[in-house]
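Quick heads-up: it's one chain on its own, the form predicted on its own, in structure tokens.
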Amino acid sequence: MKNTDRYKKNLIVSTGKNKTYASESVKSIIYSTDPRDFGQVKKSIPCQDACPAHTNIPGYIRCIHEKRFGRAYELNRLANILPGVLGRICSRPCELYCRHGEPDLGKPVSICSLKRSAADFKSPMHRILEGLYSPSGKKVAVIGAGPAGLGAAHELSVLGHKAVIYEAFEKPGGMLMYGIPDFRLPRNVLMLEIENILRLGVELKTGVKVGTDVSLDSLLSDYDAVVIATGCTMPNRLGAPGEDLEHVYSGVRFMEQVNNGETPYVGKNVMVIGDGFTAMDCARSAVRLGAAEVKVNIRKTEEYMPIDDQEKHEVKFEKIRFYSLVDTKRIIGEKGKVTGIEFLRTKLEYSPNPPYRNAVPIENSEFILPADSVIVAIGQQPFPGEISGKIEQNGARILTRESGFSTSITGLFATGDCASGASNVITAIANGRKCAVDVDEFLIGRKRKIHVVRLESVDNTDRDRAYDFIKRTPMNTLDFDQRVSQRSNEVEKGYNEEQAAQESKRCYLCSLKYEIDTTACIYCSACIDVAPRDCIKMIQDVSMNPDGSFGHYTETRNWNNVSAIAIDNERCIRCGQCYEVCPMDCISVTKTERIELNIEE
């Protein structure tokens, strides 16, 4: 392709609302690599920018609104490969940045739950489509069948390479299979989406430990490249006396036992130490194993817990109690078995660095609580084990090139949590796919995909202003008795079609860019008068960022200094009021999408 800023396809240059096309199949489309367009997408679509996989969120929600569930599923799968899984267990970084969740606008759109709706309601006859490249004749070994390994293997297969996964456990999925309880993630959903990856020709070898059953050197000799994606499987230790007593579990090992169908002893009184999703999974699993009282003990307060409000609600609904501002001093036992925990109370002190509050123990504040079992779920770290060999490492993490995923050994790459440290599922998948692109460039000798911004002119949004006032749709869940009657019962039942349609209306469709043609504008201020927010501004100047994208507007209230009237797409809620009242038809609407483009001739 030509080395220009914009690639044009069936482009019609026109302004105003009354556009004429040669035929219905011809649209005004531009593929852009201009930094200004990337900057606009980043600012205008904060949910997509916050998603590590850059999922086209407005695009798939719009498809749900149109009841095109199959297309909504595919838009998800293009970016994150496991929509049905992530629609249940994603940590939802996108929702934290949803414009609908800004203080004056209400609660975020249920982006994650709508992802699940796309998977739930697609036709059983839906056929998955892949933009497959021609076979390259290259073979790549992937060590680990967790989210990062699956993401890498999928992308490598799409790019035409033969991917072979080596997995130490008997089943694929990594932490998805062994770390997350099936009341949150049914195994049939997980296996279905893994099978959709394997059907591309990915070969899966389970029960094979690299470093024990097969050496890393042999893989490097037998394959054109090797990707390490072993994740974070080594639990962090508490470092307190009594941690090795019987019935003291690490969160990771406890969930492995539960997910293998075992019944670890918990007793009636369970103490969980930790504040993340694994800690919550352990606490909720203990309830299903018959515990009468489960307490989650955290060093800070609930507002600093790295879990979302929905998870906090479900934990409390299951009669699990949070104990804030406590730190473990020692675990107490008799005859080798745990009997209680001695805690210190803590206080929060200000820190100039994130997270800006540190939990500091209070001297002479010790107290003891009884416990039949203790589950320590305070995170985990990479454990490359015997495969690390001569690979350069940064602590427990495999060291990779700053701008990519290659290691100190030629042909060896590392991705996911084993390289980045503990993250989340969507980040691991995204990094797996990115690593595969690095491997592809290593094997082929050139880049075959680039990121572009696709711009398509549209007549207007048909989104009704009344949609802005629809309240967030609550998730359908099982009642308490149904949850604990069988520990595999899925708690969240998903939206029905009507609820999914209602929730999809709430999306502002931030991918729509409203723009004023300053050459036609007569500065009548009609658009400013009807705007429900301060999103249309009189500007004197606009700064430029170092990367070539637009920076902040310099506003003015003096008409003599106005250079232009501009729509601030960071504030715009896409109500269309300005578009309707403009007497000069000088406001245009463009759908913007960040996509991957095949540049192979």
The other form holds:
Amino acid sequence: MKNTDRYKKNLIVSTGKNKTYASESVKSIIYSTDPRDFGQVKKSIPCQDACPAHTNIPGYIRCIHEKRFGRAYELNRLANILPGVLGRICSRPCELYCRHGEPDLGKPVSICSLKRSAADFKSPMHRILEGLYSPSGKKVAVIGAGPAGLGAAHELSVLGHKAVIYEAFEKPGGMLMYGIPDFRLPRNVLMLEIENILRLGVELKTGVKVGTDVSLDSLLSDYDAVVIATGCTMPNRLGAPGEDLEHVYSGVRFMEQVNNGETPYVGKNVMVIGDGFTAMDCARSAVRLGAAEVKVNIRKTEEYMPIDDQEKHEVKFEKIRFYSLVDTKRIIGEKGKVTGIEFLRTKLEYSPNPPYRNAVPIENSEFILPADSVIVAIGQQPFPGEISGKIEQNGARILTRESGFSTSITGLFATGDCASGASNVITAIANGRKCAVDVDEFLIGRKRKIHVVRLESVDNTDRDRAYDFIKRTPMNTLDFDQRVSQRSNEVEKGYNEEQAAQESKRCYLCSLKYEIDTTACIYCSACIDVAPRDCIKMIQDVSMNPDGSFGHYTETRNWNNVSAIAIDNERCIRCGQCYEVCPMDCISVTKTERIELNIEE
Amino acid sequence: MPKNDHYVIIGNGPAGNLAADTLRDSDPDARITIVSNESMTYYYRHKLTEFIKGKAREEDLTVRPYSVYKDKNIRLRLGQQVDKIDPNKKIIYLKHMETVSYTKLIIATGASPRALPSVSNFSKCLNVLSTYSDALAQIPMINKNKTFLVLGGDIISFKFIRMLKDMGKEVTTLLYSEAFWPFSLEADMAQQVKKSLSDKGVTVISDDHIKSVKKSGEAFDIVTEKGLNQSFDSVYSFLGMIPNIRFILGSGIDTDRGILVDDHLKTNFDDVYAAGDCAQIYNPDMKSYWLSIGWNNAKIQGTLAAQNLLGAHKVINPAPQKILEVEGLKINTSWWESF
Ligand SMILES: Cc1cc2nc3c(=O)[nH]c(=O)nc-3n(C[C@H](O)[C@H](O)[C@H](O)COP(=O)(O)OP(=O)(O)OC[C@H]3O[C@@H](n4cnc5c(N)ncnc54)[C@H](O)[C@@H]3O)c2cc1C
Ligand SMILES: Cc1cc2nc3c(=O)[nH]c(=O)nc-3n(C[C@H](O)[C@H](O)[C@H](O)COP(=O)(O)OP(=O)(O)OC[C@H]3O[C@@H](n4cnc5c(N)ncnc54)[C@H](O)[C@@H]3O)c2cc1C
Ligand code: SF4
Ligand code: SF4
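Okay, that's the form predicted on its own, but what's the structure of the form predicted in complex with its partner chain?
Entire complex below, previous chain first.
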């Protein structure tokens, strides 16, 4: 059978019949496990697919539009448990893929800042929702109270197990508490959201270092399962002479001191080496510690820095300079104290597969710049240290089974940065939760939760074409004086309600799937005439993806070859124009959502 | 063998025009196109201040009238903004959705006034002057207004201040010594500048920064960090220039502060060269990267980029050094032409 025939057949067959694969209008709500529906959702909602926790982004943005902030917050919490935190510091992988950011469509929706708005404007002490399972009587130890450990403990508690977290530091949060500075993440916001986890019955033991204060073996014998979530706490070394001089810091240790309320010496002239989150936090903290001139030295150029434009803007606003195309040759000192850095200039060199740029030092290009202090923030690695023992490792990382989180020791699991290598908060949370589901299956012996696609036919596009031309709302921030006068002043002020409402209109609501019923279509092409881009296609043939969903469309301009007219949901910006103009009412809109369901209900 | 080369040059300043001439001289039949977002043919930017004063007419600004392009068979597309380059497909995308294919490309897009992050909160209230259309639009306003604040962070500001004084305006300038462009103003130099400007009747503020600029009625209220609170009819910002490279980001052509080129002015793509104010070059003598600035460097680079694009292997050197005198300072410079 030709693919187009199958396409048509599908359209016909699924009409009115109780078939889970819904490729046409669905009159009632259907929960589908058909891989083709997952394939369709994946392609249609690029932001949700890019979010490691698969947060229902269009869903919560729509709630913000309706001013249902509490609901927007809970939709977030379902997937990522720390919305107020993430709304401030998430690395925003979703925004890179937002359809609104495609060429000629403007800038991505401020997905992250809207998440913060949900947290800011929900009513105080609003009702939180948890789908709790009854107690299993099983006990699980979680090592590390960073985002991964918190995510795992939360999900384990929901699933009815007793989770006990062992944390070496005095306070929970991991890098949220000891890495990220409070001017980006106020600690009351962090602690409130951690409390929401602890109140499920999670026990938190802080100031206990596993391996030193209590052995891994004793945990393994005292608990039904153990999850290691110890993060990446060991700084990478530069490997250049002078690294051990006084006033040379590693990024993580420097931030640890700053976040403990200490004031490490920085002097007037600070050199930061590195281009990631940690380097930016160190540079910005140095400004707040009184440095007059702070340079962030990077080997490549700004374009290749792994941080987003907003962060770059804030850094520059604080009078920090990016000093690009330089490589550290050595750190220079006098009487044991740092006085400067000798650099080499670098040039970019192309390397194919995948396309990438290397920074190559230029010969004889040495030059020296003075420095009162140097902060080396070039990444960190896991430090399983005393707890590693007999566990198989992959370099410094704890080796986990390819498809999951179990380690070489039965009942011992690992998740977060200690297993994946340094990542980001949302990845760590997502992996923490997934790991808990693996642990649950290990303890209970069966799967209890599944993902399904919820399909609901709707008769409203929920949008106005004018929304497409609204510009991305910039973040409100403090001016420079307020930032430095008190180092804990939060720099980003969040949107006000009106700004949040305005920004929420920008979302195309990609979860709405537009389809043309080819059996009713009279091929008048009225929809094509009003379409804002090449979203509606006259197709000759269509290929199939491995999951069975429709793949690439072979288009034709010759009416004799047209076998169907179809909406390409990867191109559609859900403007609703075709829906309004169709004389035969053959365009349908279906809300498609990926959700988690309990199998046993 | 017939040649099918289409040389496209983006930018119609000195670098772009010298490149076009060089290409035409050695390849009489080639298709040559210059694309520029300005509407004026090749003109002298440094004469804009004379133009505003009414001392120079449009003809006096013009380096090259349209007829010369016609005689040289150089296709001039004015008022057309290049939005994107695809160096793999060798296509440039114009803002009005048209595409132009090239076989060889020279980017000579110059530089624009820089908006320092510290002024971003009120950049809407600041005027800049760098093009003919800026000047044209601002003449009525400059004629009408009496009091001017000039954020003096670059060498061009001096010329503008002098123009205002010649026109009998009241001028206050805030000297940005530490962020001065294109050289840093050491304390003694700043002192000389201050004296020279004060002697001309300009009020000079130094060691202070703008905190806020707010529009109130027709005027602008200024507050500085040290507490100065004053109202001006208009506020001008001269805080240096930055290369026009935004439209290149993400294309695969490497950029830093400018477009990164080797000492032959070639980018990381074999058929794409860059010249003039937009180019950034490693200079082994300075052991540093260097952004070309100034009229003469643009001419030299435009010529050399075209020669190398045609197969020569010439290495770029900055223009020869000369003494430049501005506001009491004598500077040894290879980057600025005194006119
Ligand atoms: C300065 C800095 C800024 C960052 N900024 C961002 C950002 O803006 N956005 C973003 O997405 N990501 C950011 N990151 C990365 C992010 O913080 C990490 O990817 C994330 O925290 C990893 O989570 P985790 O739970 O795996 O590990 P961690 O957060 O590192 O938590 C591990 C926890 O385990 C504890 N632990 C370790 N060993 C033991 C032991 N033997 N016994 C008991 N407890 C132990 C540690 O004390 C720690 O609390 C930043 C990182 C740093 C360092
Ligand atoms: C007010 C003023 C006074 C000056 N005085 C002096 C002086 O006294 N001495 C001196 O040596 N120098 C002076 N300069 C600097 C001098 O004008 C420049 O160095 C010189 O013009 C640089 O030449 P260029 O060819 O590299 O670029 P430009 O002359 O800047 O030409 C680049 C052209 O490309 C166009 N363009 C940019 N982006 C695009 C795009 N995406 N699509 C299409 N077109 C684009 C620009 O609009 C511009 O027309 C002055 C500059 C100004 C603004
Ligand atoms: S427009 Fe909305 S739903 Fe679509 S990708 Fe962007 S944020 Fe997601
Ligand atoms: S709603 Fe219809 S017209 Fe609008 S973008 Fe989608 S398919 Fe095109």
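The structure presented is a predicted model; accordingly, all values stated were derived computationally and were not measured. Positions refer to the first chain, counted from 1. We call the rigid core the largest set of C-alpha positions that still match within 1.5 Å between the two forms.
- Put the two forms on the same core and the Cα of residue 66 is off by less than 2 Å between the two forms.
- Fitting the two forms on the rigid core leaves the C-alpha of residue 569 displaced by under 2 angstroms between the two forms.
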